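Shown next as C-alpha cells: one chain only, the form predicted on its own.
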Amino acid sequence: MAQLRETINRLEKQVSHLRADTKELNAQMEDLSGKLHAKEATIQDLRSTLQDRDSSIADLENTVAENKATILDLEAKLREGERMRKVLHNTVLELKGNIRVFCRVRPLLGEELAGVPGDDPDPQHIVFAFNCISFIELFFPLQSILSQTIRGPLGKGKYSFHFDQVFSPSSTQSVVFEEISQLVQSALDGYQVAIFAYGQTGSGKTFTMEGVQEDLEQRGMIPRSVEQVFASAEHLRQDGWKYELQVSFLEIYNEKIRDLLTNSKDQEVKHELKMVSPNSPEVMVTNLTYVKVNSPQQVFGLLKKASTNRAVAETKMNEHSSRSHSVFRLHLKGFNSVTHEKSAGCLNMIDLAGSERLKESKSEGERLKETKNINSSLANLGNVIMALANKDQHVPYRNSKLTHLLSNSLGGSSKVLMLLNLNPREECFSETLNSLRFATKVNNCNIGTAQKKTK
C-alpha cells in the first residue's frame, strides 16, 4: 500500500510538471501566433506597398514616355522655329534692302577741338535730325576758304542726305555693331555677306572695323562679329548644328595681293585670283593662308598679326594712313546632325583704303601711284555696284583685284553693307560731300535677292 501511494505521489508530481510545461508551451505558442499574425500583416503591407510602387513605376514610365514624345515634338518645333527665324530674318533684311548704307561721323579729336567754339564738341557744319536716325545735313562752313568754289552757280549751301542709318559722333562701337549684327548672323545662316568701311583718309574706318582690342568698349566691328559668330554657333549646337570656321586676311596694295597671315618672310610669293573650278563662280586666291579657328581669342591673335603686316605710309591727309584695302574673311561651314542640312556662308569685312582726290591728298612719287590705284579701285567698286543695280549683262568685276576677289560676295545672291565714315573737320568739307554723294548712289541701288548657300 505504501509503495502504491509513493507511486501515486510521483505520478502526480509528473502530471503537475507536465501541466506547467504545457502552460508554458501554450504561452509560447500564443506569443508565436501573435508574431506570425504580425509578420503576415507586415507581409501584406509590403505586398500592398510593392503593388503601389509597381503602379507608380508604370505611371512614371508612362510619364517618361509622354515627356520623351513631348521633347521630340518640341525639338521638331524648335527646329521649325529656327528655320522660320532664318526665313523671317532674311525677309526683314530683304525689306531693308540687300545693299544698305550706314553713315558714321567720327568725333573731333585732340588738336581738332582747339578751334571749336563753346563747349559743344560736335562739328558745326554737320547736322543730325533729333527725331530721325536716317537723316544728315551738310552745311557749307561759313569760315571756309572754299566759299566761292564749292557753292556752285546757284550758291547752294545746304545738302541733305538719307541713309539706312546715321550715327553721330557720340555713337559708340556697341551701338554701331547692334545695327550690323543681323548681317553677321546671316553669314552663319549660310549667306555671303560683305561689309565695307568707306571714306576719306582719317575718317575713322580702321577704328570702326578693328577698334582697340584691349579695350572692350572700343573693340571694332571685326572682333565683335567674331565673338557673335562663336556665341551663336555654340547656341546652335543644341539644335544639332556644328560649324567649321576658317579665317583668311589679305591686303590689296597697288593692285597686288599680300597675305597678312603668312609666316613666310618671302614677300615675293605671288597670289593670283583663280576660279575654284570650271563650273564654279567662286574665286580663290593662290598661296593664301587659311587658318582653322576654334575660339575668338585665336582670331584676335591673327588680327594682331595682320595689323603689324599691313602697309602703312604717311600722306598729307593722315600721317598714319593705311594705303591698302584690307579684306578679313571668315568662312563658315555648318552641318546639322539631326536634319542633315549643310550650309556654307562667308563674312567679308573690308577696310577700304582712304578715298581722296589727288589734289587734296597732295601725294607725290610712290604715294601718287598709290592714290591713283586706290581711286581706280574704289571707282570700279562703284561701277560694279551700279552695273548690278542696272542689271547689266556685263559686270566689270575683273577691272580691279578688289571687285574680282569679292565678285561672289557682291552679286545679287549676297548681302552688302557700306559703312560710310566721315571726317568732321570743316577743311574736309569737299571730300565729305563727295563721299556722301557716292554713298547716296550706292544707297539707291537694288542688287537683287540674297540666296542662302546649302550643299
Ligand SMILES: Nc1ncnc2c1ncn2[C@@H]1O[C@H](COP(=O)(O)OP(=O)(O)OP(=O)(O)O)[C@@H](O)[C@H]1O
Second form
Amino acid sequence: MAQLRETINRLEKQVSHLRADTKELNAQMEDLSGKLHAKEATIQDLRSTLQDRDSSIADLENTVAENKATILDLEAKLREGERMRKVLHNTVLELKGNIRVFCRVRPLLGEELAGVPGDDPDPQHIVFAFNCISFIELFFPLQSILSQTIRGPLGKGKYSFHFDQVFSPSSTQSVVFEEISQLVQSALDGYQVAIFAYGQTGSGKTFTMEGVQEDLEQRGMIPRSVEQVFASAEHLRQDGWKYELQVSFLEIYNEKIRDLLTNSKDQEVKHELKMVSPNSPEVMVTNLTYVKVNSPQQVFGLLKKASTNRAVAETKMNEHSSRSHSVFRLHLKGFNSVTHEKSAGCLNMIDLAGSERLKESKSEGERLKETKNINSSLANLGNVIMALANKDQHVPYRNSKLTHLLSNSLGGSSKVLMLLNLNPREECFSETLNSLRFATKVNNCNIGTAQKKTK
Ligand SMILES: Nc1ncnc2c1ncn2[C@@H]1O[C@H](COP(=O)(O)OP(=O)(O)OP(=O)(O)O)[C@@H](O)[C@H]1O
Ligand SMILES: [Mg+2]
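Form predicted in complex with the ligand, following the form predicted on its own:
Entire complex below, previous chain first.
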C-alpha cells in the first residue's frame, strides 16, 4: 500500500511538472504564433509594395519608351534643322554674292606716327563713314610729298568706293573674323572657299591672315578659321557627321611651287600641277605633303613649320615671303553615318605677294623678273574672276600657277572673298588708289551660284 502511495506521489509530481512544461510550451506557442502573424503581415505589406513597384517599373518603362521616341523625333528634327541651316546659310551668302570684297586699313605704326598730330594711328587722307560700314573715301593728300608730282594725272580731290565691308584701323582681328566665319562654315558644308589677302607690301596681308600666333587677340584669320572648323565639326557630330581634315601649305615664288610642310632638305623636288583624272576638273600638286590633322594645335604646329621653311628661303633671298603667294589649304571630307550623305569642301587661304606696280618699285634684274611674275599672276587672278563673271567660254586659269592651282576653287562652284589690305601712309596714296580700283573691278563680279559638292 505504502509502495502504491509512493508511486502515486511520484506520478502526481511528474504530472505537475508536465503541466508546468505544457503551460510553458503553450505560452511559447502563443508567442511564436503572434510572431508568425506579424511576419505574415509584413510579407503581405512587402507583397503589396512589390506590386506597387512592379506597376511603377511598368510606368517607367512606358515613359522611357515614349522618351526614346521623342529623342528619335527630336534628332530627326535637329538633322532637318541643320539641313535647313545649311540651306539658309547658303542662301544668305548667295544673296550677299559669291564673290565679295572686304577692305581693311591698318593703323599707322611706330615711326610712321612721327609728325602725326596727337599720334593718331588713323590716316588723315582716308575717311570712313560713321554710319556706313561699306564705304571708304580717299582724299588726295595735300601734305604729301607726292602732291607736286602726281596731282595732275591722278585727278583732283576725292575718290569714293563701296565694298561689302570696310574695316577701319581700329578694327580688331576678331571683328574681321566675325565677318568671314560664315565662309569657313561653308567649307564644312561642302563648298569650295577661297579667301585672298591682296595689297601692297607692308599693308597687313600676313598680319590679317596669320597674325601673331602667340597672342590670342592678335591671331589671324587662318588660326581662327582652323579653331572654328574643329569646334563646328565637333558640334556636327551629334547629327552623325564625321570629318577627315587634311592640311597642305605651299608657296608660289617666281611661278615655282614650294612645299612649306616638307621634311625634305632637297630643294630640287619638283612640284607640278596635274589633273587628278582625265575627266575631273580637279588639279593636284605632285610630291606635295598632305597632313591629316586631328586638333587645332596640330595645325598650329604646321603653321610654325611653314614659317620656319619660309624663313630659310628668306635668308637666301631678300624679302622672299613678300614676293611669293602662299596658299594654306584645309581639305574637309565629311560623312554622315545616319543619312549616308558625303561632303568634300576646301578652305583656301591665300596671302598674295605684294601688289606694287613696276614703275613704283623701280625693280632691276632678278627683282624685275619677280615683280613681272607677281604682276602678271595678280592681273591674271583679276582676269580669271572677270572671265567667270562674264561667263566667258575660256577662263585663263592656266596663265599663272596660282589660278591654275586654284581653278577648282574659283568658279561657279565656289565662294570667293578678296580681303583688300591698305597701307595708311600718305606716300602709298597711288598704290592705295590702284588697289582700290582693282578691288572694285573684282567687287563688280558675281560668279554664278555656288554648288555644294556632295557625292
Ligand atoms: N591691323 C594691324 N594692327 C597692328 N599692326 C598691324 C596691322 N596690320 C599690319 N600690322 C603690322 O604692319 C606690319 C606690316 O604688315 P604685314 O607684314 O602683315 O604686311 P604684308 O602685307 O604681309 O607685307 P608683305 O607683302 O611685305 O609680306 C607688320 O609689322 C604688322 O605686324
Ligand atoms: Mg606678308
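Numbering follows the first chain given and starts at 1. What you see is a predicted model, and the numbers here were worked out from it, not measured in a lab. Only the largest set of C-alpha atoms that superpose within 1.5 Å between the two forms is called the rigid core.
- Fitting the two forms on the rigid core leaves the C-alpha of Ala69 displaced by under 2 angstroms between the two forms.
- The rigid-core alignment places the CA of Gln393 less than 2 Å apart between the two forms.
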